[in-house]
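Next up: just one chain, as structure tokens, the form predicted alone.
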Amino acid sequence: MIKKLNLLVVAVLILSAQQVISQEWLVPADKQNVKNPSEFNLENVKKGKEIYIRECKSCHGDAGKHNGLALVPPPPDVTSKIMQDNTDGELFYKMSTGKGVMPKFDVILSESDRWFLVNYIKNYNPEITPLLVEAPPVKANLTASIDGSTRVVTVSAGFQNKKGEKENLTETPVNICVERAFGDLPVGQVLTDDKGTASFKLPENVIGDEEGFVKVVVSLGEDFEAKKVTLEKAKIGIPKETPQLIRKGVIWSTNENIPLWMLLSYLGAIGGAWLTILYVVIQIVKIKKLSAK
């Protein structure tokens, strides 16, 4: 038994140092000091975040907050040793070539979008004085209303500064979202003017249900807290093709669809099964009643 547990705990030992040594990442010399031909500057570095927060925070984490996925090796903090350790090349080499569960996103993403999110990761490098600094969201109002003549959408947006006074969102970007089963599907995005309003005109090609209702949800950014606005059954989508399922006239659709005959053949083998059921009951209560005697 000793001999079988210290077998055991070998091959755990044995399966560890496999999994350390698979860790490692080795780039090749002539990728490792490739130069990012993307300037480092904060119009990219915002590029970077957008391209993060889409493709890269599911599995890495907020940066700074160590939140990302257990997984095996955990993906690494942006703002990490492990990190901040590689040169612009390597980045932008393992970004590319994917690893393990981290895919390989010289398929997902463009080369230009690769080296922007090489930019945003190195702002957080000790070494570098950071372009973006990250701040407390902006606590907002927003309301919002749509004409289904017109298919406009009405924003506004505001929000109180530190004297407690109610101030316009001015150039602020609002996100037109219309709302699916599997999250929401970006329709567009619009500036807000002086007075914190703005107008987004739906494109005509946006599908709604069977019906051609819609669902429009308008939020901020998450540079701002506020509450995101739902616009509940505005009439301005394309009908959604019903599924073929249950398109009237399809045989299993509806009760109505299927033959009479084929209704009956059905309740009667349902009917036959319970029948066979009650019967093989009851022969087991006489057997036991018999040999109770």
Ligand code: HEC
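Starting from the form predicted alone shown above, please give the structure in the form predicted in complex with heme C (HEC).
Shown below: the chain alone.
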């Protein structure tokens, strides 16, 4: 009897264990311990970071900031325990095959790119001394102006050093964008010179509003904490084509757009009827006059 009960308990345990396992992200044993063919060095981590920002950041957020998208299940932060508990092989397998909302990247990224990503993620492993240490963003200030006739944007950037002195921001990339309805469209990047200034000539083919006005937005990269500068709109772009949304021949019920034939028909019909009515009224007046005689 007890034996039978034991069997039952075991059966229940196995079943429920299976339930838990099926929720987990299983990596086949042979894939778990695959070695990372690319060396763990600063250059490869930086390459991984570049790909991460392009392909993964939109969901997983910034490393260490736990600001990923609120999905179910949530995309774990790069520094999180869930992420770091993976072996190199497991990371590679998981990003290659995907699961649920997590896309499969084996068709998008080359094998070497994926291994760079593994290097980048490993950089945040608590057991490893990180190769890439990101300095906290520097407080900086940015000014910019635009010359409408030459289409040149002039930028000047500076920051406060530890002693509190103002210094020029040299050799720093500045992003030049154009304001669009749903965000800023990047059109180029310039490096500041040793005076902290840079100039950028906007291409000729930027599309502006109906009259060709464009709003240029200038900003510094991620390493800086600086307000982006939105310039006054300048007439430097190609006027946007405004498609004629109202097709000809469609009756548009406003008095400005009424077709002439319709207006004339209406006025003609109503006017004709009322003129006839007037005529009849005149006849009635005539009857009255005849009586008076």
